[in-house]
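The chain below stands alone and is given in C-alpha cells; this is the form predicted on its own.
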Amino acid sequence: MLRYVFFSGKGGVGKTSMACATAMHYARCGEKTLIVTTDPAANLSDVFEQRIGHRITPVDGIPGLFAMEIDPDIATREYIEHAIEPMREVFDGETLSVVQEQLSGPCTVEMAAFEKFIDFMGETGYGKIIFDTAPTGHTLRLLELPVEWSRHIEESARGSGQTCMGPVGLIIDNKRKFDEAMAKLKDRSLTDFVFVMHAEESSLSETIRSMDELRAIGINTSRIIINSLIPAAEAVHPFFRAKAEAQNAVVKKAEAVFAGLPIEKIELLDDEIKGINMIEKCAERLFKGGACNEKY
C-alpha cells in the first residue's frame, strides 16, 4: 500500500502547495498523515498559517495531520550528540575532542540531514507520510549520499576505520537504515515520487534532467505536475493568450516526453496558497473534486 509520496521540482514550481493539498486530502480521507519539509528554507509554516519548526506538529483544523520542518542546525547537533553520548563514559576529554573535530565537516551535516530524513522512512505511526523536498539539486544531492556513503564506510571499514563522519563503529548500523530506506524509495508500490513543474523549457529541461538522475540510481517517477497554468476563461486577453500559448506548447512537448506517466495539469488561483480554504481549493483540483477514492 502506497505509504510515501515525495514532491520535487525546481525552485519556486508549487511543490509545498502541492504537498500540503496532498497531505490534507490523505488526512480528510481518514489517514493519520504526516508532511515533513526537508528544505531548509522550509514554509510549512506559512502555508498553514502556523508555527511549526523542527518537531512534530498537529496542524490547526485538519484531524489527522500533523507536520514538521526539518532544521538541518538543529539535525547536525542531534546527531553529533548521539555519535558521541556512548562514548563518554569510555574515553577521556581528549579523545572525545578528536571525535567531536572529525564530527564537524560538512559530510556531517549531510549525515544528520539524510539520518533524519530516514528516521520517518522507518515511521510506523501514520498511514500517509509527504516529503516536501528541498529544490531539485539539493534533494538529489541528499537521495545520492547513501551510495556514496555506503561505499566510504566499507572501504574505511578495512582500512583505518575512521570516515569524515567519524569512527566507522558509530555509523555502521546506519547503513542498514540508509539500505532498507533505499529499498523503500524504489519499491513503486510503497513510494510515489511526484515531479512539480511549471510549463516553461527551463522547468522542463530540470525535470527531465532529475528524472534521469534520479532513474540512474534505481527511483523511478511516479507522476507529474504541470502546476499554475493560465486558466481558457483568462486567455482571452492578449497578454495571457499569449502566455497561455507558450504554456500550451511546454505542455504538449511534456506530454509526448513524459509518455505513459499521468500528468495532472492545474490551473493558476486567483489568489496565494495560504490558509486551510485555499489548500483545500487546491486539494479538490488535484484530486478531482476531492473523493477519497481519488490517488490523483
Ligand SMILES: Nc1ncnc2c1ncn2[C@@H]1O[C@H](COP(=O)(O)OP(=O)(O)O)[C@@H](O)[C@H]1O
Given for the second form:
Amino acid sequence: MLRYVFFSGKGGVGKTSMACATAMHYARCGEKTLIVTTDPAANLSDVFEQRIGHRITPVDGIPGLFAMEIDPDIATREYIEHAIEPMREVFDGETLSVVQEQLSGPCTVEMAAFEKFIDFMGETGYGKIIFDTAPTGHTLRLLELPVEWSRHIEESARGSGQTCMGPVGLIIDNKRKFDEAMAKLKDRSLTDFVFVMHAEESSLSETIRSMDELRAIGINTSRIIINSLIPAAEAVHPFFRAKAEAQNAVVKKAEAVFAGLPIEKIELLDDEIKGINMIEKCAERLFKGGACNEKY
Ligand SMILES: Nc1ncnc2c1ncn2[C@@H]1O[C@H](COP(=O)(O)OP(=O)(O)O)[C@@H](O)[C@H]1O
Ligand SMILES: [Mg+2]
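Cool, the form predicted on its own is there; where's the form predicted in complex with the ligand?
Let us now look at the entire complex, which starts with that chain.
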C-alpha cells in the first residue's frame, strides 16, 4: 500500500502547496500522516500558520497530521558528526580534519537531508509520509559514492585481517539502511514520485530532464501536476486569454510527452495557498472532491 509521496519540481511551482493538500487529504481520511520538508525556507510554518521547526509537531486543526521542517544546518551538523564518529578510533586528527573539510561542501547538506529521509523511511508508525521536495537524481547518485567507499573499507578490512569491525560494522549498517530506502524509493506500490510544474516551456523541459535523471537510477515518476493554470472563465481579457492559450499549448505538449502518466491540472486560485481553508480548496481539486477511496 502506498506509503511515501515525494514532491519534485523547481522552486515556486507549488510543491509545498500540493504536498500540504495531499497530507491534509490523507489525514482527513483517517491515516496518521507526517509531512516533512527539507526546504531551507521552512515554509510549512507559513502554510499551516503555526511554528513547526526541526521536530515533529502536530498540526493545529487537522487531527492525525504531523509536520516537521528539517533544519539543514542542524541536519548537516548531525550528519558530519555521524559520519566522522566511526573514524575517530581509526584515524589521526589530521586525517579527520581533512575528512571534515571534505564534508563541508553543498553536497553534504543534500546528503544530510537525505539521511533524514532515510530515517523517515524506516519504521515510523505513520501510515503516510509526504515529502515536500524530493531528493534529485543528482543527490541520489552522490549517495552511491559513500557506498562504494564503504565497500572498499569492508574489503580491505577483510583482506588485511584487521579487526576494525566496530566502525566497519557501523558503515555496513548505514549501507543497509540506505539500500533499504533505495529499494522503497524504487517500489511503485510503496512510493509515489510526483512532479509539479507550471505550464511553461522552461518548466516542461526542466521536468523532463529531472525525470530522466531519476529514471537513470531506477526511479519512475508516478504522476504530474500542472499547477497555476488560468481558469477558462477568466481567460476573457486579451492579456489572460493570450496567457491561457500559451499555457494550453504547453499542457498539450506535456500530455504528449508524458503519455500514460496521470496528469492533474490545478487552476490558479484567487489567493495564495495558506491556512486550512485554502489548503482544503486545493485538496478538493487534487482529490476530486476529497473521496478517500481514490488514490488521486
Ligand atoms: N494553484 C495555486 N493558486 C494560487 N496560488 C498558488 C497555487 N499554487 C501555489 N500557489 C502559491 O504560489 C507560491 C509558491 O508555491 P509553493 O507551494 O510554495 O511552491 P514551491 O514549494 O514549489 O516553492 C505560494 O505563495 C503559493 O501559495
Ligand atoms: Mg516549497
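Positions refer to the first chain, counted from 1. Basically, rigid core = biggest C-alpha set you can superpose within 1.5 Å across the two forms. Not measured: the values here are computed from a predicted model.
Core-aligned CA deviation for Ala183 between the two forms: less than 2 Å. When the rigid core is held fixed, the Cα atom of Ser205 travels less than 2 angstroms between the two forms.
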